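Heads up, the chain below is alone and in the form predicted together with alpha-D-galactopyranose (GLA); it's given as structure tokens.
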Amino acid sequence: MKEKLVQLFYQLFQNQPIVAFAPGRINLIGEHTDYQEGFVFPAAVAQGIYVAIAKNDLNHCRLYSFDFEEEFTFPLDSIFPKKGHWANYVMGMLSQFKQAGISLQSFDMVIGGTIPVGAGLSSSAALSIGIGTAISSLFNYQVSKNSLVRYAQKSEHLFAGVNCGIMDPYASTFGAKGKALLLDCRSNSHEEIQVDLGNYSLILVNSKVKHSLADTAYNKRREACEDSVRLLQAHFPNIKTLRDLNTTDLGMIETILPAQFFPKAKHIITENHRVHLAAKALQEQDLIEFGQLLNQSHQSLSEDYEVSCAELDELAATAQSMDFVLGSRMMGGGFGGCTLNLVHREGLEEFKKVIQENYESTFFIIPEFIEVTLSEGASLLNS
């Protein structure tokens, strides 16, 4: 992809660019907890976004998307969101640099990726981080990795309209080879945990659906959590977010929250607990326990948090029924995208066959299988 982009860049702009790469991410466990300052357990993967960039003297930026085969040009002094457009990710990051007091300069950029779109591998965070890394490297802006992560999150809020948490840009930035990041979304700091799965592999199954309510439902879930915190603060005056509550508080919480809020709060509280248990299980190489936690996470996301869908439930249930699968759950925001599966290597072919037959006969969709290796975070690539 890098060579392709460099070649294309030369054809379009007759110039030699530098190229940044930012990876997509998986999340082992800890779903929908990041925006309640909770714990998540993501890792960067090998698939990602490549951003080729060089300066120009035009005072406007010229962009080209390899995947959309489309150009976009905008003047530096007029940066506004353009509903649903991929260029928002560039303009969104630029507006964050500008707000940080950096005086912007114009550039040409070509963007291309190897992340399957809509699969829930967080191509949008990779895009933002790739763009941020490319721009700050080109102009030598002294921006810390943590700031880039925050800019990417804010850009997504303001230019894409999704009130996402910190997990995706964080994982894309700080990913480490062979490791997952036990990330505390209150202190925004992480511990790297070695992931050694022995004879097992992580494999994603892409449901190939993304239900249209995904973004609105996401924002609604977030609001439900915030409303619950306000109600709970009357009884637990010291809490700031649901992260401050424990599974031992659940009995009390159930008596306080209205019936529609309780299961949502319960998911966040139990999921935070599961993240710690999962990190411990991995450290002790207890893959059976780790797999069971994945299954419990799916159940909680589906029944309590209600962010799954028929397709994901079917994929997880089929996987969970197989002897050589230790765990399976929906991954990411929900309402489509992938399931994450922990499968014995010797059962991989059988796994693919059974999942595909079953899914195709139920939903008339051929699922996609995506193998993942845990990889390094974003960087500038050597020329």
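Could I see the form predicted alone next, after the form predicted together with alpha-D-galactopyranose (GLA)?
So it's only the chain below, everything else dropped.
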């Protein structure tokens, strides 16, 4: 992809660019905990977004998307969101730089990616971080990694209209090869955890579905968590979010919360606990325990938090029934997207065969398989 972008850049702009790369991410465990200031466990992956960039002497920026095969030009003194357009990610990052007091200069840019569409690998965060890395490197803006993460998050809120959390841009920025990030979503700080999977591999299975109730359900789950906190503060006055409660509190919590709220609170509390157990299991290279935690996470997301769907449940159940699969769970917001599976390498082909045959015969959809390795965060690539 890098070579393609450099060649295309020269054809379009007759100039040699520098190239930045920002990875997508997976989340090993810790789903829907971020908006309760909880813990998540993401890792950067090898698939990502490439951004080629060079200065120009114009007062406007010229962009080209390799994936959309589309050009876009805008003047530096007129940066406004364009509804639903991929160029919002460029203009959004520039807007954040400008708000930080940086004097903007014009450039040419070509963008291309290797992240499968709709797989839940967070291409939008990788796009924002890749753009920010490219621009700040070209003009030597000296922007810290933490600032870049904040700018990417704000850019998505204001220009793309997506109310995303901190995890995706954080993982794309701070990712480390062979490691996952135990990320505290209250302090926005992390601990690197070595991930040695031995003879096992992480493989995503893309369900190829996205159900329309995802956004509505997401908002309802957030509201249920916030309402639960308000009700629980009378009994636990020191809590700010569900993150501040322990699994040992669940018995009392069940007596306080209405029946429709308790399972949602239970998921957040137990999932935060599972994140720490998973980090400990990986540190001790206990892959059996780690796999069991993945299975427990799926069950909680499906039965307590109710953000799974028939397709994801079928994929997880089929995977969990195989002897050479240690764990499987839905990954991401839910109602579609991928399952994350821990599969013995010798069983990978059998895994793909059984999953595809079963899924296709049940839902008449051919799933997509994506093998992932834990990789470095965003960087400027060597020429």
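Because the structure is predicted, anything quoted here is derived from the model rather than measured. Positions refer to the first chain, counted from 1. In this text, rigid core is short for the largest set of C-alphas that superpose within 1.5 Å between two forms.
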property: Did T73 shift 2 Å or more between these two forms, C-alpha, core superposed; result: no
property: C-alpha of T241 off by 2 Å or more between these two forms on rigid core; result: yes
property: Y305 C-alpha moves between these two forms by 2 Å or more, core aligned; result: yes
